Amino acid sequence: MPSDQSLAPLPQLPEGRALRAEIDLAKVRRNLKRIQDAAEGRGVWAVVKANAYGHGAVPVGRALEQGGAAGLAVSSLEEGLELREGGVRLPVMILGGLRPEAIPLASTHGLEVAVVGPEHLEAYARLLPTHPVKLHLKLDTGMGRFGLLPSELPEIMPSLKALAPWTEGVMGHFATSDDPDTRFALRQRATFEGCLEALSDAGIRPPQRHHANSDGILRRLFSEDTHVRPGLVLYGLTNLPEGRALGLEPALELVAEVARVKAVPAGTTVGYGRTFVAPQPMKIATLACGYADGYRRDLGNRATARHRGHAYPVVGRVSMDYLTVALPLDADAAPGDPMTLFSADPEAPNSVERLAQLLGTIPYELTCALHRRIARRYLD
């Protein structure tokens, strides 16, 4: 077999699948400004993990940089490196922590790291003098996942003091900030404040403190924090009335072009399992979008697609690469016509928020699932 070095590069081909996500970066920047105002001027660590929740990490990161974000937050080293390779110069924080062997690479690229447990404290102390990175101590105030437990602090305080020269911030994460009952969130805030006091008594007083996620910002649960960490609200998506009142604008639409339209008689069955039977003569439009693209399989026979101002039902089972839409015989639809599958209009029946409610899930799941094979087109 030929070696990798001898393989000829693949030819550049035109886009063959007429499916695209359209992202309005001006809306992202306006949402950032609204969040900055809601956070009363606190610095914004803008969360762009999971390819900016499906919106495209590098273009969105650049837009947030232009809009005045204090920094960007990602989940992994790979996501941080992608931003650096894309020319983003803002501070970038890795929320998921890092194994010690990855610290030199993070240092080279100026990435900041969340300390998510006590396991690597001693290794960090050995590495940081020669491979400095800024650290953010993550406290488990009630989320139950990553984070230093308040009960662990007395035992590990000497190790934390050794890391104090590189400690930039202390952070937590709300578990129930979307709940109208704020008692548990307020208990988390009190735990956070108690931990900050214990750290301060030990001489650890980092310049940054941040606990509030998107819903925590909307519910004003940021107390005396210096920064906030919004995620989905930056993209204009929220389930809270406070978010809608803020005027957040959904920034993404999912658009598929019609691949084929055909007239079928009554009784025609469509798709795997024959779950749809045409009740009368109609047209069936086939679109090159399926669950491999992140369009949920269980939207078949439940969702709608929009074409020339009209909503038409998605019928039959959504398959891996295709879905089908039922239109009346007099509908003016032809191959190449765009159909909107995810609408940026929050009131549309096929908005991300409405579809999430239909499926009993959250908007995060729908946008994060959008595959990278979907072409992204950026508006500004």
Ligand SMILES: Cc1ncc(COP(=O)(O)O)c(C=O)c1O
Given for the second form:
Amino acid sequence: MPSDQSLAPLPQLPEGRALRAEIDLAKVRRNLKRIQDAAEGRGVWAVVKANAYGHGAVPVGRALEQGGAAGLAVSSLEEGLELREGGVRLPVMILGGLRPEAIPLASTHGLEVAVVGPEHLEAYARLLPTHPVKLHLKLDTGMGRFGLLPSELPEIMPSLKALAPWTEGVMGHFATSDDPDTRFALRQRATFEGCLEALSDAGIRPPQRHHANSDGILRRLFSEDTHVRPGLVLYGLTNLPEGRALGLEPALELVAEVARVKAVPAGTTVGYGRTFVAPQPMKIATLACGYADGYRRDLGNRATARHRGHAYPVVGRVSMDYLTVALPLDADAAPGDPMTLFSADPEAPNSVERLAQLLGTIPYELTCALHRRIARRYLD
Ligand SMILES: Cc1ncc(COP(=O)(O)O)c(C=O)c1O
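Next, give the form predicted in complex with the named molecule, keeping in mind that what was shown is the form predicted on its own.
In what comes next, the whole complex appears, and the chain from above leads the way.
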């Protein structure tokens, strides 16, 4: 039998785990403007897949809509429907292709679809007269992943012609646009242009052409394209010095409140595996952020967290829900204090770009991993 005590009403819950991603939508809009200028006025298909690279698909999508994006690109039908449910009215394109069974749903919700291979062409031709959907023919110009191969175009040209009334665009995707050696990217461009010509000769001349992602735009690999397809730079992140030179502003900060602080003597070990030993008396702050939130386990004993203008080391192993930060004994830290784990200052040692470098990965991986259980707070 439960005791009377356990039947008592639950106390009102506090705000919850004090971990939040703060996203400045005005910065997203300013980044869009910078990219529109860099792309010399070409239309922008803004890539908001993977929950807008962890920033929140609907709020970011709506901000990009206000900011003048031509359309939004997502990976899957589910992501497209999420945008529609969130009130986004812009064109939305599904980059990952779509099975024929899902065409009626895409049609109802006005979603556009990338054609990523020849396998569904016949089924699409049967469905589109009654369930119209705009198509973008994705060409495999060298990515080796999705896309129609240039060598298979002659054989499938009759099927592509049948789909011409619904074909809105032709697209490709760069494999090496971050590489200072642009030879392969230029080869992809040449392949793309050759395919456009072959399609044109067959009478297929869709209004849109788009091949350049963020780095392709920064390296001006957009040629005669009508549109570009940036993702990363919209969030103010970049792998290239050209991107920093544009003044892109990182839009996201990851902030955790201090849950506990305690003073410990020298020799105290912290966390799983006892990988940190306090070299002198110090304070240890515990924050409710762990690898389940997307804060990588291998940042333990490597990264810093920022508190009242100081950078302090993240010590010990990062665990599933918590991490620990070492502060000097005289540091003025108390439960509830915010600590910045991902800084929006690109020069800070804990900026997303710097942390990605430290880990030997790319900024995409760090923001995309931010779990949906983290509260998102939007500034506008
Ligand atoms: C087909 C396609 N286009 C554009 C992008 C945007 O790339 P980036 O974030 O490098 O600008 C992606 C992202 O992976 C993609 O898959």
